[in-house]
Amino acid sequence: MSVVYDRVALIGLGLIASSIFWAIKRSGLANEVTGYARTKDTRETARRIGLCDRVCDSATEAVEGADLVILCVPVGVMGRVAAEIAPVLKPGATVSDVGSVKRSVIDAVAPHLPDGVHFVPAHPLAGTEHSGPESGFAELYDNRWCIIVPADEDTDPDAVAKLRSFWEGMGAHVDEMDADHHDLVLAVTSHAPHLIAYTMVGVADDLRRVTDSEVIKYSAAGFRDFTRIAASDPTMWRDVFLTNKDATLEILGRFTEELFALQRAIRTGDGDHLYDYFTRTRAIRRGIIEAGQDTDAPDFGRGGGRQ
């Protein structure tokens, strides 16, 4: 790949930023990369591994200049990131991000951007577990999907072009979404199953007839995968709940009807409907393998879980 942009300033230093600095420079698409984060721990842990080009001690300094701006905070201070670094954001510059929720982000951040800059927001389906700047790793974003959401009708085509071109040189496939669709659609994938996820590892804490040895060392895949999803970060997903209110409980739900059906099939010793209920959700299964968005592999291709 060749330079997409000249240089690339990434605010927040965690997972998802830390990987996007490792795809650029796999693949050579900018010049240079400056980073900041909130803390002078990350900040200097970001150093100690060679995060970034040059980590600055400001957002403001780490933007000034930059033809590319990734916002890799919490949805719930993006906005205020946004006036912060407004004043500097270089003429013609692209504001992106990467936040699970896009709504609400363009409602914070696009009244803080002057005139002359681009606001392109963005969400990168991919991520583990894991958080913090030593987690990324270059590969983290091939053959996943990359949703951009243009913040309205009048967003420079040019600017999605090139923000699409980049999100492809790190592996990415790329798509295009409105911004109340995209959150409902992130309902239903990634919202929703967090939220369950969090409450089933909760109730397994809560069950005292069960200890703590047995749920660790009897924890079959299916428990196993909920604690996997339910060790995400707590503030981005507190976050997300909180900007992504009306289409999570929607959702909800409809989960909700749909568990009440279940539990009557289960009372009732009505098999058909549990047979034909679990053929259809397994068909979803066979499709996303299908996809190449996971294998079959009894670990699920995770490997150590980094996928």
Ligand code: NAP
The other form holds:
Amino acid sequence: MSVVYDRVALIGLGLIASSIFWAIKRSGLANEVTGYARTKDTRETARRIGLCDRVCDSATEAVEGADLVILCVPVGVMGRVAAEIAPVLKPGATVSDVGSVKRSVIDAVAPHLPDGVHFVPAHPLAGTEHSGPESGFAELYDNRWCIIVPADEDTDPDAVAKLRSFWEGMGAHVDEMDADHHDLVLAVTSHAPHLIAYTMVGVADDLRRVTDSEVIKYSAAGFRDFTRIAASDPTMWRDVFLTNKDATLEILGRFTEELFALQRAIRTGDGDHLYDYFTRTRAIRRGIIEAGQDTDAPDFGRGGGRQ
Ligand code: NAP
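Could the form predicted together with the named molecule be shown next, to go alongside the form predicted on its own?
Now the full complex is given, and it begins with the chain already shown.
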């Protein structure tokens, strides 16, 4: 790969930013990467592990002269960070972000950006339950999707094309989508499932007094897959639900209706309903494997045998 941007600035140095840094280095996509995180602790860790060519003590210092600035902070603080860096952005630079929600980020960030700066939001559909500067790795985006969500119809096509080749250089497949559509799709594929996992783990925790340590001991029966999702960063997920309210509530409404229907089938002994439902959902799993988005190995390839 060749250099796509001369200088890239990463604001926020957690899982997503550190993975971007290692992926940039793996493919030589930038000549220099600067970085900034809010706490001294994180900045010191970044310096110690060689995360970023230069770690700066302010966001403005990090973005000065950058051709691409990527906001890698929780969705709820994107606007504040944009306001802080706006005065020093280089004319012609591109500002992007990696936020899990797009409409609220566009509404919060766009008003702060000066004319002559391109705003091209994006969302890589890749992550783990880990967070912080030491959790990133160069392969995180390999074969994963990154959705580019141009802020409006006037977005410069060259700026979009450049960001697309940057993400492709990091191993991702790129799609473009409108912000509201993105937020609805993600409510189905990510946001509602996380809330359901949080709920299930919360219920098990409430029952702990009854079940004692059995919840942990027998967790391989399915529960542990919920616990992995429910271990995700609380700040990030609080912000996701506060900013993708309508789409998440819409999907949870549908979820509740389906749950009631399944509850009813169990109560009335309607085995056909349950069988047909589970047959339909099994086909979705097959589709995900065929699309190369997960492994077909038993138990997600953990090697522990089937449950
Ligand atoms: P993370 O590992 O928790 O890192 C967040 C980073 O943001 C930390 O370096 C933190 O600094 C910094 N930060 C927080 N508030 C800040 C502020 N006011 N000013 C400057 N820096 C600030 O989070 P992440 O998983 O990388 O997520 C970052 C973004 O990516 C979020 O918007 C999230 O929605 C999105 N995203 C996450 C995933 C995922 O699965 N994790 C997937 C796709 C997209 P300190 O360490 O100093 O506090």
